[in-house]
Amino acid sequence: MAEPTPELLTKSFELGYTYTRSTGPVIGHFLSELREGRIVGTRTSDGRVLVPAAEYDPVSAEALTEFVNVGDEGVVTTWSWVVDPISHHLMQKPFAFALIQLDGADVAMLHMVDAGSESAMRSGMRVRARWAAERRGSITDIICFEPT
């Protein structure tokens, strides 16, 4: 005689989480001149600009205060090409995902380039920011860059 089955019982589950980061006085500043159509990094100890702002010296380890106001126009210094952009893709069309070293910055920042077609990207050419209408204080206040 077969042993009789064990009845299953499920309950459907969604894992969140609820803790929303806060952003501190150095990225929110950065946050905060976004939504006003600024970009801001800050300055290191040995001069340098970093872009976007960052709390905390890369040699040193020193907590950075003193912020730089930059262009939001730059150069491309290296990119990838995305031919077929997946859901979670801010674009939904053919861009590049781009370093862009902004005039008066040290170091080059990762964002979006929207150029048309792959043809037309190439390192060494100058971008600008393409913002959004209604900004709200996240990095997405950048659309992308597009060609200058």
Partner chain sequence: MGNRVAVVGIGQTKHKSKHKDVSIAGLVRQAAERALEDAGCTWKDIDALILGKAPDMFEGVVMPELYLTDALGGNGKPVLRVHTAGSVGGSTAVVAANYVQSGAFRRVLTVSFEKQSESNATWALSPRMPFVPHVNAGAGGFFAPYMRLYMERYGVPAHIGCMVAVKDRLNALKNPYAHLQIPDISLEMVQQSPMLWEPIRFLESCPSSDGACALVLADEQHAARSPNPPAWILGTSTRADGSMYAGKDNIHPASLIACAKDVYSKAGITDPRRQIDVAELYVPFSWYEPMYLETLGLCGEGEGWKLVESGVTALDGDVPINASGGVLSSNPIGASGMLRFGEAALQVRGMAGAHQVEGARLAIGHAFGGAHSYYAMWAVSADKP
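Form predicted alone already given; the form predicted in complex with its partner chain follows:
Nothing else is written out below except the one chain.
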């Protein structure tokens, strides 16, 4: 008698959990300042200013306690154009993911630039934060950056 052919099964499933996140005092201050429309970084042992604020020094490992206000304008150091955003993207029109070094900061942070078209983008361009009207203490309180 022939062996029965085993049926091969596949089934999709979703896995989801809810979490709480405790920011601690450093990240908490960074986020609550965003709510006020200000951007702060932390100063490292070698004098550099990290934005977003970091809790610990990446070089010396010391706890970082000195907050430094930085500008909401800065320079695009490099970028990647998103031609056709998908539904998960925060911007629903073509935009750039960009590394932006804010005035007074020594490192660039990742955010988005709404430049209208790829031809308007270049490394070294100046951009300014577009703030949300209602801010909640989140990095998305900055909707995106736009060319100055």
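By rigid core we mean the largest C-alpha set that fits within 1.5 Å across both forms. Please read these numbers as outputs of a predicted model, since none were measured by experiment. Numbering follows the first chain given and starts at 1.
Comparing the forms between the two forms on their rigid core, the Cα displacement of G124 stays under 2 Å. Relative to the superposed rigid core, E14 undergoes a CA displacement of at least 2 Å between the two forms.
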